[in-house]
Every structure is written in structure tokens, then in C-alpha cells.
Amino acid sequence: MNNKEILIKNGISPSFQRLQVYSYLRKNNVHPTAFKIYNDLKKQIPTLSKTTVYNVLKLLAGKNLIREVKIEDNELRFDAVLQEHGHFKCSECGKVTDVFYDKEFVDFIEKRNKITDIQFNIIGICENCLNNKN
């Protein structure tokens, strides 16, 4: 299904600019924050504004089609990865990676608990700014 139909399907009007973000955070597993999304796409739409951007976020957030990631206090990042995982971000270069864990895991908690959501977080230093080190 493509990114329009995505839209569609899940009840979102697919004007350019919401079909221009989403298809940004499918393509680009970086983890971006608002202003890095803004600021990619502002190449590409010089008309764009960060109010847009944030609205569209926002939309696509609240239809469960991204997920908003808070990895530090100060920092909000959009991922386009539905399947529950965790993130690594290392403290030396800012790269933001996945990390994926064991269902078992989740299952194993969820059986003296209720889920609502799940924030998997670790912060270091990521094995290319280490080798870079030596």
C-alpha cells in the first residue's frame, strides 16, 4: 500500500505537504526531530511552514500512523516504525537507532500487568564513534 492509500485508509485527507512529511519518516529512519523534518522538506517546499509540519505530526501521531519518541527531556523525535522496539542514541555523534527486543519480553510483563505503552530507551556510545575513539 502506498503512502497515499495509507492516508486515505486511515480517515486523513492526503494533501502534498501531509503526503510530503509522511513519506519523509517512511523513508528516513533517522529519527528526526520536527525542525530536522522542517528543515529537509523546506528544500523541497520552499512555502512550507513549522506550524505545518507540527500539525501534520500531530495528525499523524494521533492516528497511530508514528510514533513520538522522547528519548531526553528536551527532545520530541517521530518515528514511522509501528513494531514496538526500543531506541539506542549515542551521546557522542546524536545518531538515534533502533533496538528491537524480544516479544517473550513484553509477554512476560504483561501477564501481572496492563501495557499502554511501551518507552525503551538507552543512551551511549555507539560502536562507529568508539572505533573512531582509538
Second form
Number of protein chains: 2
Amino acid sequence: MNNKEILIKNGISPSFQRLQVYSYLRKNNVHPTAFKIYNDLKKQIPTLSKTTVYNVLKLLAGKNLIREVKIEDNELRFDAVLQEHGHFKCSECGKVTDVFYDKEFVDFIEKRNKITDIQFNIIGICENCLNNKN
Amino acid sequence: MNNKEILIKNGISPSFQRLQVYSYLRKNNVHPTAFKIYNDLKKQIPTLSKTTVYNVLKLLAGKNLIREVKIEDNELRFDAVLQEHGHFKCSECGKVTDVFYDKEFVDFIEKRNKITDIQFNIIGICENCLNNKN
DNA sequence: TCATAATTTATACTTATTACAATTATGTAA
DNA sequence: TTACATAATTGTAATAAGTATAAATTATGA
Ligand SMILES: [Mn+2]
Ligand SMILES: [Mn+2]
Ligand SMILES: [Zn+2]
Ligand SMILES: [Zn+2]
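Could the form predicted in complex with another copy of the chain be shown next, to go alongside the form predicted alone?
What follows is the entire complex, opening with the chain shown before.
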């Protein structure tokens, strides 16, 4: 099932802009901010509006086709990897990478509460940056 | 060791405003935003400035006397509980409560990276709100 | 007391996100 | 094809959290 079909299956009419934003997220697993998506796509779509990017992201998140990732307080990032996982952000290079954690722990919490979102973010310095420090 | 002594021990001269903000956080374990702290303390300190609250919070966080908690993307919260833990935010009543998780998992991540901050937040509906639904 | 430094305050600024209205594209009935 | 209704996109203005700056106040200590 390609990206276009996924949108249709979720009741989203696959406009050009929507397809571009969704495809961008599925192709580039870099946890971009709305502005980065806007800025990168503007090269191919000069008429693109920032509002549209925000609208599409909210639409996709509402249908659970992407997830919002809150690491720093001044930037909301987006992720098309739906499998439950956390993130590691390197404060040196800024890269955000995936961290997968134990499902059993989440099940324990889920027994008592109705979970709708989990944010698990670790900030630090990654292996690469630590080694390149010498 | 009382709050005043803790500030002094950490090289922070214990001004009235600083002591009030720090005491507020230690007394009320509600993970307030900067604005809530400002708004609540203004009742006792009518001359209090929002900038001061932000300044004090940043000062305390810099000395690791409090922790920043990032749950929603539009509000930064603060916590005087320093033991490593995550949070559960109820989307019904808005309350933020503590969630303690396995230290071993964090150790595994720590072997490879230098961790400076961990944010573990769960959003959902709490036991109370689930039961009061009928 | 007086000078100096530290702290607080008020104000203006920045910036991510949202609200809103105007414009454009799309699909369908006549 | 044309006209119309609806959906989607765009540009602009508004909102609001957080930050920067400088003036005003307060504390310190010679
Ligand atoms: Mn991810
Ligand atoms: Mn807590
Ligand atoms: Zn790095
Ligand atoms: Zn609740």
C-alpha cells in the first residue's frame, strides 16, 4: 500500500500538498519540525504555505498516521514511525534518533489509566559526538 | 536542611522571591507552569514580575534544584522532585502525576551516550476521571 | 553614609503556532 | 460546457510563551 492509498484508506483526500508532507515524513526519518518540512518542501512547491503544513500535520496526527514528538519546549517535531518508541536527542549535533523500550512497563501503566500518548525523550551527547571530541 | 539553606548551599543568595518560588515548588507537587507560579505567588507578592519567575526558574534548573518537564508543546512545567521519574498527564482534569520507571533501562542507554536529561511523559485519562464518567 | 553590585521590575522583542478570511481547485448537476 | 457548491490552500493578522534589555530598586560592605 503506497502513501496515496494510505491517505485514502484513512478518509483523507490525497491532495498534492498532503501527499508531499506525508511522503516527506515517511522518507526522511529525521523527526523534523513543521518549519523544516515547510522549508524543505518549498524548494519543490514554491507556492506552499506554512499554514498548509501545520494543517496537514494536524490532520495526519488526528488520524494517527504520524506522531507528535515533544523534546525541546520551543519546537514540536513529527514522526511517521508509529511503533511505540522514545527518542534520543544529541545536544551537540541536534540529531534525534529512536529509542525502543520495554512494552511490559507501559502495559503496567495501562492497566489503570487510558493512555492516549507517550513521550519518552532522552537528551544528551551521542556516541559520535563523544568520540569526535578529542 | 530547609529551603533557604539549600539555596545557600548551592551558591544562590536566598532572596525573598527566589525563596518563594522554590518553596512553592517544594510544597505544591503539581508540576506548575511558570505562569501558574507567577499567578499564584502574585497574591502574596503583588509586585512580583513574570520575568523574575522565569529568571528564578532558570537559575534553579541550572543548579539542578528543579527539573523542567515538557509534556505539551505549549507549556513548560517545573518539578522539585529530583528522583528520576516520568509523568502522567490526564487530558480530562489536566493533573500531572509522577510515574517511576525501571532504572536498568536507563543504564543501558547511558552506557553508550552521555545523558543530560530524560523526559518520560504519558498522556491519557486517569483512574478518577475514568470512574467519574458514568 | 555612600558607592557598588546584585536583584527585581517593566517593557519591548522574538518566534512558533493558531485564527481567519480570501483565493483557488475540484467535483457534480443542469 | 457552464454554473454552482464544497473542499483545500494561501496570505495575513493575532496569540502567547519565552527572552532580551535597560531602568529602578534593593542589598552589601567599606
Ligand atoms: Mn522516532
Ligand atoms: Mn514529577
Ligand atoms: Zn551528536
Ligand atoms: Zn483526570
